[in-house]
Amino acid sequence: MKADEITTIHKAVAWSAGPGCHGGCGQKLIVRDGKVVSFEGDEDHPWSQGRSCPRVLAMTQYMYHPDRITTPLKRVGERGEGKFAPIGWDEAYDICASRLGEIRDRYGAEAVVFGQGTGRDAGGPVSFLAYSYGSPNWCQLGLSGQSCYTPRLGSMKATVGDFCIMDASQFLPERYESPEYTVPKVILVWAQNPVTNCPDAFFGHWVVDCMKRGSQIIAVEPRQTWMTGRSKLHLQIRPGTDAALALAMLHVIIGEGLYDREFVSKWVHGFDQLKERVRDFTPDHAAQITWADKDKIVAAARMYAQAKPAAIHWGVPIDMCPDGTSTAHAIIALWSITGNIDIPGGNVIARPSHGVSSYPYTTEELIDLYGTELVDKLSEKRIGADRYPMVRNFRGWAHPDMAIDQIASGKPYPIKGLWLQTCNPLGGQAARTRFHYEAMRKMDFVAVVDLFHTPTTMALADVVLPAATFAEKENIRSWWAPLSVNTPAVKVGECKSDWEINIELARRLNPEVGKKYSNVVDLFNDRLKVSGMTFNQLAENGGWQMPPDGPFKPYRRHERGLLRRDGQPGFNTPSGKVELYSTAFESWDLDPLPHYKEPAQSPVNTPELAAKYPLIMISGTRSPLFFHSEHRQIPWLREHMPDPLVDIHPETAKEYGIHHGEWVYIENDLGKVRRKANVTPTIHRRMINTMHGWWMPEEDGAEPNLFGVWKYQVNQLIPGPQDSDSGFGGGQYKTTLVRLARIKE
């Protein structure tokens, strides 16, 4: 190091843009002379402990890199052809404003769609600028049923009232030292391997931190992983049936009277018609659909009701069952009937910290920040609000597989203009992908923030806006705890972050925005203001505070009335009980108790299908490298995985003539996609597994090619619509049906 260079440390915590993730990981910036050298786990924060993951690791070169977008740029040829030229931040602003304000004067606010991907901090500013403009329909564009974690949410919120987690100690300050704090003797992880990613405000090692204390695991996993490998039991199902394992193991635990009779008979509701739906739901049953060891079914269900406290731990697979809110309902029903709710070490309730609403989750929480008028006013004109009740009373996102059906149809009314932030629908979410470019095609106006060109940028943008990492930009993160905040340690070019952005351009749209916020500062107070501290303040302590105790902090809520608005005890249902016949869902003429529906494609629903194809194609897979369709250009990260691989049970391969290491085709009817074959026993011989998001940054990013896309995107693979009657899940990105070819030429 020269003698006059400075060296900081930069303390933040870890989220979008960047790492990809939903994010929550405390981090050590090293600046060196207006520059980020270094990422270190800040061994001081809460969540992670001085823990990072090979996406932070690997940020500088994220940052800095050569192809980043660190200018506004406007399309200069025509679209599909990448020429792009770069303009100031004005002419960026004018030209959104200009042409969103032309198809408003014209078509109405609602012909634009907002979309975004994965949660992270984009719905914040998402939604902000949805709703300053006018417009219903945010969503996350592609993502067949919203199909990921939304199901979950909507079928907690319609049972229990609220969301819960499993307890991994993350609300006390002393963690697994915290006298209050009890490991769980099991942990249920269904259709998750949380070693490998941090989903939905979770850090997955928590889960390896408590096995080290003492916690058995019970795996629900169709693969072999790092998880199923550490498991006392592994149950390996078929995917998509895990509605039918849940009901077989309450048969089982009504049956021989596992469950905690005390906390239902004085905090369930709906307990004899659950046992009355489970009666002919047996293990034989279960394991004739699911393909699971009955005994392990019968085993499985003991162990976790004999346990006290013992903890669920879910992931996506759940949303993406064929009704994913109703194989929610079920596990719910789980923890619920066996007390593990709201106790140290059972799944607690989780509410954003400090009462801090950053992205709003339920149409309850948009009600508290815009307004009863508003919301009510959208809703009339919300894509699928009409025609699931779900979609209208639960969360306020337009409906994805409804919205790009209007965009391709126009009907009821045409959708003329796409602002897609912190996603790439064409190289990442987008289910029936080639339906979703042909359709985004015709739009009169796409505008693109996002940090790199991508599919999606190329074949659509007509302006892309330079997006700052978490290392450059003001931010608050309220999922769940701590309450967080983030300051700039560098800036990168011209680059903005997603408040700053959608704030400047909700202003030129909307004079009311404007009157109300000079800055992004002034709009984090009025979101803090419920905390009793300001943005300031909480930069200059540290950063971040967890919850005190009272409605944001577990245990025992429910029996103290911290849960309820009119202070008394209970859930926040209209019972006040945990719902297990569903009050909401009988109001939304939804099946008021769980039940399974089998995959719309499958061996049993479709079998001529299945002897055209008889490979069940698990996508989706998680990498500790990548998150969803990002950060393939990264060198440090790319180099331990080049290729996209398909796993490949020894028989399934020697079946097909292929060789470990060879490019095979994966193919339906609506088309194929090549991947290279990774030959292992750890999938079953009737499945393959792959990942999705995969485009080369490497190839010519043009028309045709928009960087390969049509090459490895696997998406092109996945059906759709949905399959859920509820409208949330049932995205067949779990069960489409499949075969192997090898590659002649």
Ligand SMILES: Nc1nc2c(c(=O)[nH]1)N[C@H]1C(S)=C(S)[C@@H](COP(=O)(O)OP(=O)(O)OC[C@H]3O[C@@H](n4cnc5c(=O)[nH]c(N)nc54)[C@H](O)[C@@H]3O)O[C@H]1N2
The other form holds:
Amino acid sequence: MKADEITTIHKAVAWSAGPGCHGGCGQKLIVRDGKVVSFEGDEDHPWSQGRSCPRVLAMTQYMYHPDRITTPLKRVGERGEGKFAPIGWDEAYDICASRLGEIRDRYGAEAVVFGQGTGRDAGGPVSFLAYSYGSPNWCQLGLSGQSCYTPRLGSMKATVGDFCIMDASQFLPERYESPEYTVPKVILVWAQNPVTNCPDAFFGHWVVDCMKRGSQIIAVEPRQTWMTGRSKLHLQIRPGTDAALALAMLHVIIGEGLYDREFVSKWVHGFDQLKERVRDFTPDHAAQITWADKDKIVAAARMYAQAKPAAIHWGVPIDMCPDGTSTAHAIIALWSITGNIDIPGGNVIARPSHGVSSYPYTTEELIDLYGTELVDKLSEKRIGADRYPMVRNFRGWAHPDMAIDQIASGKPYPIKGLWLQTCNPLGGQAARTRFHYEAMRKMDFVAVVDLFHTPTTMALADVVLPAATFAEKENIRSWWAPLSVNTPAVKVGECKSDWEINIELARRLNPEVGKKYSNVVDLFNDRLKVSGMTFNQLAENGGWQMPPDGPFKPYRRHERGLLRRDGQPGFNTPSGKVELYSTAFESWDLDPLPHYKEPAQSPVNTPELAAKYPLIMISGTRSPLFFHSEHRQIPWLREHMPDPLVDIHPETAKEYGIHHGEWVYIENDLGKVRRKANVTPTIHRRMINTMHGWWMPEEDGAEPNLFGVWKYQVNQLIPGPQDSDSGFGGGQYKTTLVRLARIKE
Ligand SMILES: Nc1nc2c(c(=O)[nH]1)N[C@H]1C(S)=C(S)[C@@H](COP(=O)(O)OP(=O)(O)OC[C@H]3O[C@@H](n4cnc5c(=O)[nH]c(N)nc54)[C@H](O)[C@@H]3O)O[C@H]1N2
Ligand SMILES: Nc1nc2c(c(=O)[nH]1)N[C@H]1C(S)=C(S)[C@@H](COP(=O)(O)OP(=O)(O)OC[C@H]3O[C@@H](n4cnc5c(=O)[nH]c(N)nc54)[C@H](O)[C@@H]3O)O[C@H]1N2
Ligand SMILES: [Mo]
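Next block, the form predicted in complex with the named molecule, ref. the form predicted alone:
Below: every chain and molecule of the assembly, starting with the one above.
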């Protein structure tokens, strides 16, 4: 047989292991002899229209990497020694079920924390396992202040009653050409690097597509980037001061009467209080705080407010502001008072496609899936629910900073076990990495589900379970559109999907689960019921469906009575209006109006510390080559960036006597890490910029080296715990004070 006769093309939607991300682009997998030999962007997919990223293009090297874990493993040496032996799945499930069962019998199910990483395929299966086992303690363990999307989501839930996203026509199958769509005249790109990162179910190339169709850009960004170079206005602000800028923009827009009077009078609750709140927040005042030019602040406010439609696209540094929820609140007020909500080319409401829940974000969704009784009962013991009403009432996650404190102290009740899936807390998720490491090492039992060994598997795991990539499994995705399913193109070793692993283990830990589901497709069909389709129907119809007109598709749903459970017109809030004076925040004992809070460490807040450590470190700026701590072992990716870099302004480099390309330390009171100097004018002279997630898969993985994590992992320098008012926000990943030092040896 000729080679091309046995070549098949399998279509799949990429999210979870492989590229790592939660993007959801359409891909064609070229399969030959039971192996995927290459990946190509699927031009028929409405979201990605044939595009791909470096990580997908290098995915054959990821799937078939010699270091990939392809069987379950059990630890045979001491914890940290790096000695593991392959075992069968039955033995692996038996070990997990009996060890987790023992902990539950002795200490209660809450004594196990279920930790996940970002997006991917994590939230669905991890919450399912935690709830089936009976533990309320599920979170992104180590992610200080849950400073990734949760603060923004919480603030949108509290004010709009729904989640909003920039409209790049992503809910319409014909995209930009659709007669329903209007391209935004102005896009305010705020604390995001969309072209590189494609974050949060939004593709960066959509911004570029809009720019080609006329959108002008305002960028709020401390660095100079591809995007700032193409923007009309660039506000180069000091990290963590975004709320001050937003409040001053509100001051200008309200003071100059540039807001949408009709929308405000009909659909905004609390405009007068907001007006009062921003009265003294002048551009002068904000310029002092943010280091941005006063005239530019005024110009940005006018340019945004005078264009319609205009959209705001925002990123994770907003969550990492000292009060992430409040910063988000101020920005929500901008798109609300200008009437740029729920309209074409503005910020539109995004709901899980077809109402299907593949990853429950809110307490509301958890109740829909697991019932009020169980969710309420579990909320009683959830770590942080006592202290933070939003932990109890908005998002069914334990509080990560309090969780690690409790893991360390055993108070108010002991934590004895960890289930870590799709996360690498020691490799990049956790702030105060050393503290996390010391605390987690004391656990009685730790299971990790991953595809590769990492500093986390090496230092902690008793059992490692091998996960499948998106090319090797069934899964579903409803975040935000289209509703998608994947079927496996191939199998690699004994790897299983996260859903399959968790359902099988849940069946052993909870007999009710066994009665309900015998396999993953049973569960997917249960979740898909509200869509009127089954898993197989979706799979046979090309794998995805765009949302039909109705509650899951824009526009003007607030006018059409499509947003509220009571079917009345209005937004999904108690008053039916966008609550810029938030009754939800008020009921949670939080400031009902947006405010500014200075970063915990800063030249203003801690001048003595700033004298010792004068540079503000932005950490975790993404590269398209890597996803967080992943992909350092993939040759095609690593060759483009073999070493971890630090961006230093030429004048700053001169001050320290540092030359381009030399190895240096970044240091503060928490420790020091190594970086190669990248001397560049793209960074502000009082800041440095570096990526997180660095460890060296090629180095010794056993203790004490742990793949060099203590030499390179910048999160050791990031302090904690967060101290935001809501509990959401304040991870100090973008505002750490540091200094540089030359390496003398
Ligand atoms: N300094 C600094 N630190 C940061 C940030 C920052 O900006 N600065 N950002 C923070 C943010 S926003 C986030 S969301 C966190 C993310 O932190 P994490 O989500 O923990 O990210 P990773 O380090 O990539 O760890 C993911 C691990 O899961 C494995 N994996 C990948 N896909 C799958 C899968 O489908 N199934 C399973 N079972 N395993 C999989 C990978 O091999 C990897 O070991 O990092 C945070 N850390
Ligand atoms: N390739 C790749 N893609 C990814 C990821 C990855 O690891 N790799 N991670 C995914 C995840 S989990 C997330 S959360 C997203 C994050 O993606 P983004 O939300 O884009 O976040 P960052 O890259 O951390 O920062 C975005 C920009 O904000 C600037 N910035 C830093 N601090 C501040 C600040 O305080 N204020 C303002 N206004 N700007 C600031 C940075 O210089 C940077 O250019 O990306 C996702 N996509
Ligand atoms: Mo994130």
